[in-house]
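In structure tokens, one chain follows: the form predicted on its own.
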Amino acid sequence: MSKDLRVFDVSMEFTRRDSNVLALDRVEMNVPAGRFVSIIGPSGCGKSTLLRLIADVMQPSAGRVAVGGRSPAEARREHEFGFVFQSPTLLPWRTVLQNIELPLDIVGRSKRPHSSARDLIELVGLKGFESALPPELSGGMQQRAAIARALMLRPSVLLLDEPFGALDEITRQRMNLELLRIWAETGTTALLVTHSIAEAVFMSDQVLVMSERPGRITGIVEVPLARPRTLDMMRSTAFFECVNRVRDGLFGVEAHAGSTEHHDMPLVVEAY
């Protein structure tokens, strides 16, 4: 079952040699259950660090995170998180089926009711490739397997750290559509880190804009596009308006979540 995700006044400071680096500064965030939210910001602003704090990979210096009202540690023990990285990180000596079943081998197959690996293979469009090894797959197919693996324990929250950043533009757009389909069918709460404004707007119900380090949430842009999303929507006025509001937020102009005003700046959607 999908669960809401809350971040309360979270800061993260790292010690580097003889100095301290403040990576995140008093971040506040609320991702309602079942929504798809993207985080966008400059490189090094703490986006990936924030995902790791949510997933209980590291502990914040201040503040707290709650998943369905529970701490990340409690949520992790119940396997509430699925994590997809930019690199698929599949084990090359294991087949697609064996890679997807890896979480079951780690936590024990009787620890929690789980999805069928073969059902997940069909869900992500890899039916017929159950026995294939990762080197035999394209980059997009490897990421499909990684998404299926992340869903193996039926997580309520799916954390996505630039999962398609290394793919070519055509494959990336196809994978965006596939991810949205999978998200809709599984009902998870999704949090995506991306550097692409167009991707953030196309995928999301809401885009959170972060500042340069130390990272703060400086803008929230609601995306009014209907679902299911189609590539034709990327030609719409509503899409361009959202892209410009996110861009304004990134470059220091206040991002108004409900604004529908036009901007005089050129409407440029970057290739991704």
The other form holds:
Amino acid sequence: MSKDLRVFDVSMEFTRRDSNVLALDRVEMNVPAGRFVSIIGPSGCGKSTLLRLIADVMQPSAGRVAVGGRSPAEARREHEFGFVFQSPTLLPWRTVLQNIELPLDIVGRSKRPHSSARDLIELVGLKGFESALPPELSGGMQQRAAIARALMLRPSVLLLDEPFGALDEITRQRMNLELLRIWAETGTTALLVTHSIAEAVFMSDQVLVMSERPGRITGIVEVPLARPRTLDMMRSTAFFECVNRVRDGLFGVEAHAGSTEHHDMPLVVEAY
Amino acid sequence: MDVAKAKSAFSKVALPMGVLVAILCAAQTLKYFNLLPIFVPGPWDVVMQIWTSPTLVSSNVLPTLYKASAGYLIAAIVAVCAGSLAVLVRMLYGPIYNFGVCINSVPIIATAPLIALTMGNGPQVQIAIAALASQFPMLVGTMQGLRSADARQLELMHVLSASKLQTLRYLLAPGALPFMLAGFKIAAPSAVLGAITAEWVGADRGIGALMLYALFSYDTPKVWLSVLLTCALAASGYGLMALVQHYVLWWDRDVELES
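Now that we've seen the form predicted on its own, could you pull up the form predicted together with its partner chain?
Next comes the full complex, this chain leading.
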């Protein structure tokens, strides 16, 4: 079961000391149920804020968010969200298994249909590490545990806030593939915040490009690549075209001035 | 046992013990040749005090142990409650912290007679002073510990729609434990020292009383014996709490208290 996400005319203003900072400026967004959508933008453009507004961690200054037609607060109380943070945010005194089962401890084991922790551990490839404590795991493994925890209550919306930003390139590539596999198996709506162009294109059905502060959605790039995605697709012309369109959206005229119109020459494009 | 382990065991236990024995032997030798000042007894004379009158030790250590523990326990309960209240009600954070600092800065030796005046003459005075002397690290540990959860962890609990009580149970309390236990450990010797200082003002039994009588009767071996017993009691309090810390904190987190 997945839900669609809609953001209507949302603005967010922060008060810092005496001045007000406009973090988000009238953002419109529509993520159909079951799709994988990425938000890409420069650091500090408010993309993480947008994710927190959807998850009801913050309230927008103006505008409205709807999750499957309901308010974020209602959706949160119904445990519709799985949230994966930039850092794994595991509780250091709980084992991997206990960390993954934390949502069950809070909601109550009998209250809600949930996945079996053992299945999830298998799904994220942490079999054999059930009783390990978080500091004993590598960064990538900790993030897998965090993903499993986010999936525990079978959320209809998976919110990912630069989940692989702290990982090395090789681990990141592998985690991307695994995340896609997990997403395909669970069938949730996924919203990924990232600042990697290639990651955004490779993962998503649609990439939303955001401008620098105040954050606005300045471009939407549809990704026509088939599913399931494979690493080979990263060499295809379609992939590079999408990458270039996202880059154009991010840098506007500057990109054109620098690299002219070599869209058919993939070699000049850096993947990350 | 491999070489590295044997080496570390040696440097941890055997080496300090060896140094201690060497110092004691040296002191005893110096005393034998009358090279030590008159107010420093030979180590053997101090040990003989225990041998000749074992009831002297037990009848003075046990009351102090009781008073220090009772004061420590009261301080722990009050500090944890006050610390939790301070974190819960933001307005009270500053006042409670400052109050703790004030109590901690008051000289015990001056307040003990005042407390004796209001509370009468009995173990309750020493208990109260042991509590006052040991509260601060426990208060700081509780306050700092309950605020140690980071923003992401709190957001996680929020997204999971955890109630306040659940947030306390699953996140705040376990997160506070390392800080609280660090405070409890530091506070244990303070409770012992507080109780002993308070015993100077009026107690017929206790290490402090023993110390005072010995001082006034120029019985230097007994003075040194009371110093030895004080150290032993304070150190065992610290050691006991270190042991508790070691076994309760299986996730092994070293924290530093800021005070």
